[in-house]
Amino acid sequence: MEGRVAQWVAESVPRLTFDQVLDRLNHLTRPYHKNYLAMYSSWLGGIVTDPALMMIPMDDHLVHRGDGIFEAFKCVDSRVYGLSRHLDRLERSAKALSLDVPVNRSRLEQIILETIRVAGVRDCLIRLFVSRGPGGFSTNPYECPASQLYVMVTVLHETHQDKYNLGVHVKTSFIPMKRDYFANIKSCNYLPNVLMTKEAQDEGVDFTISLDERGFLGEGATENVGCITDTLEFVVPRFDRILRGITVSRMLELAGVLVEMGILKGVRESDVSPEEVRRAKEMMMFGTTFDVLPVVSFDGHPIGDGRPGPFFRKLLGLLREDMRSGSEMVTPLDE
């Protein structure tokens, strides 16, 4: 017994003082920290660039209940793409959750752009979080005195060129879709999305796509899907059951040029069955970080001739040109 007590004493958990914690934070470095460039925290009241300080209180409802919303967008060549539309969607999500954004729209844009400037790079990924805030550990949202804002700027990792040249592989997912009400809110409750990403990696494919209870296509973990049908229409799953992606929504608008030129017959939202996808000329994934990727196989079946097709290249070109232009989608960082 005495030996066991002595072992317990030797293995007791350290009790740290405030100064000891600060000292440990000062020496706390991890390899992935090199990707963290800058963070604004309303809880701290400003911007920090030391990754060890990029923390959120444990009692923030965002942490222990997923009670918060977020957006992710990118800055390319010092141009923030889709900022206005991402903030529009953030406001819709906030309204659906009765969650107050702690600053007005003008101030929010100022904070985002200044945090990017502090990061000191021309290309980056920005994640914007609005939380219910700290104040307790129950499910009661009224225990939190004030909502909080966090803006995280990280390195934008380029998608490997092979994904564009050779295409990606997709399977249907076994993870149930979110119900309609929650599917249209970009909340921080992303457990199904995490499981879909795990599922894709475990299955050895690039993405998995959810199916609704009727067997129609939904969305990926963080991506939208679309196809060029055998009747030359650009079709995406209906947005009443899934999150309206900013990238794919803009792609639907830009594809109108191809309709005007007679290259496409039409553009529409619709129920999309796996059988329709297998008959499609092309299938594509749409997302913030990679823009557009060609799908060359779906559930083991080749799409088209099993290679990236001409419509993928046209759509990717339209989107990339939209990012370079002075369209309403672009917010210059240096203004």
The other form holds:
2 protein chains.
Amino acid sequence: MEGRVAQWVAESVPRLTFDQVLDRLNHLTRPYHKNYLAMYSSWLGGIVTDPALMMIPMDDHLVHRGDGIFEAFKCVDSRVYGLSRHLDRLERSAKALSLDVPVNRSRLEQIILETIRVAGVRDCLIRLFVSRGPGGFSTNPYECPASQLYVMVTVLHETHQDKYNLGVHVKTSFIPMKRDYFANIKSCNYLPNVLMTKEAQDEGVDFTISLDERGFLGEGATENVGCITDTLEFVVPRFDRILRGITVSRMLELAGVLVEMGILKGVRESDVSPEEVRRAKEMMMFGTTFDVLPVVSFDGHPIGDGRPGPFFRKLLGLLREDMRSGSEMVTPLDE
Amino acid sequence: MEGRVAQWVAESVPRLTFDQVLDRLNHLTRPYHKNYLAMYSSWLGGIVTDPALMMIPMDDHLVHRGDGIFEAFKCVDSRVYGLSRHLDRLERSAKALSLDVPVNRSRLEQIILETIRVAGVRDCLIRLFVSRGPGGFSTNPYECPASQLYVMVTVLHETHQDKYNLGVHVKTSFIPMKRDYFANIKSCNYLPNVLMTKEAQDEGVDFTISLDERGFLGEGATENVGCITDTLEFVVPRFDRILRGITVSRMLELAGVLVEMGILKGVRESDVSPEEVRRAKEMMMFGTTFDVLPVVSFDGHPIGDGRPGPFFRKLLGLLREDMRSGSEMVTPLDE
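Could I have the structure of this protein in the form predicted in complex with a further copy of the same chain, to go alongside the form predicted alone above?
Up next: the whole complex, starting with the chain shown before.
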């Protein structure tokens, strides 16, 4: 009897053979797998489309230390938007962590575009990861012989229409802001951001926004924030303490035309206090997936008349026009 | 000719079939793979011993957000040291992140011990990861249906003898300390720790030690620090700003016997200034892999007479005795 119990205990944590693992991978499908279109892995040396194979070595320091960087951008109507700026920022993040991007810029672009082509859709979201690479389980980056590149292409869900029509609700976050040193590195140490997203869900709002030690606005979990002041200026928080978002940066450039037209008095980066926001005509969030969203309440206070305003529509229109145009922001998929 | 170039470009980022990936995995061996003995993966549902299969889904939020926690402990002469305390701390980290450990405590212990048994050696290092799990690529933890458990067993390199004999050199770190909120969560957001390890390597010392904003000593990248003061007290930095190390905590308990014997005047947690350390009789590092190491210089200043001292040997002896004993710290592998 004892023997049988001992056998049962041993069996209850099965040891898997190579073939058993393959069998498991072969039969592994999850509802969310349908969103995964293609993945390039420098570790595997090519592009896979079976979600069960979209794996990464456990010893890649990205996994156990968050020792890697990323970028997220999208392809709309077969045009990749902001590719060049995202890759510029990737290079800045890599430099800050003394991390080698394992391929040169033109090869990197080739891999990205080819992975999107294999994904086979006109609209998708692309996430690019550069990791310290496999090599061991310590914190020592020098134990990794070679950094790795992973490019993940997923379905782009266009489910923002309700939010464009009705606006979003935001609150102040209680999660401490990242230290200056790390704020401008788009690393995979994103736990503060994860907790901000969780906080928003738990609080029943769309986003929470961090405040710095002096009480000025920071950023959302993965979004930037800005407002149209009561003096008709387009103001966003200074980028010295937060990540310089590609969408909001482009928005600041495009808004110049509204200044020229006399619709806006100016565009500036500065300290933004919660009081200034509460007095604002409009408040908005900026991000890769949704472009611009109108904020209709902040910590329960209505912004403007509590409905999406005309500046939101103008700014969203400018960004969408920029995507359709032949501007330097656009890289067509089929060249 | 243009056609051939286009074809070459397309081929140069190969699309891999399921079988090609298997073939690649089947032939994948790296020098560091010899250190990987066994891995349990709740995703695969068992224990694998082929290092090429020690993979994790790319969409596990541990990978792309660092949304997971870990513990590292060792098995010496078929006895797991400090298992219960490491699992207590794991539970505290999990709670702080609202992360579910996917199995109960007794099942967790069973999985760990069985993975070590499959590893088949008497001495090894165990790393345990609890991740938010696969489910998507956003920051939202609620998109993950189930957290996952990964247990990695690797070779325990006993290469510390030189350091026990000659001592180690440490310097002050320039990497900013983690925020209080995150300092006591043993998460996989370990980039500050990675950069401290890199800093030590770059500076040609064994470890660097963080300072808090007031200039008091914090911790090493993955080690605690302590000293024997000129008044014969065993002092370690307060644990409200740093991770409470299992080794140093046990050391503080075990050192009680030296106080009873009148060899030490006392044992305390307090603010420790660099000046106090420079005046100290001895300085030491504490960690899971090496237990205790004697520090012989700090920022270039010799500590004591610049050689490993008698308290280091006494403290190391107490820890080693604790590992050999039948204390509550020890879980024998073969029960």
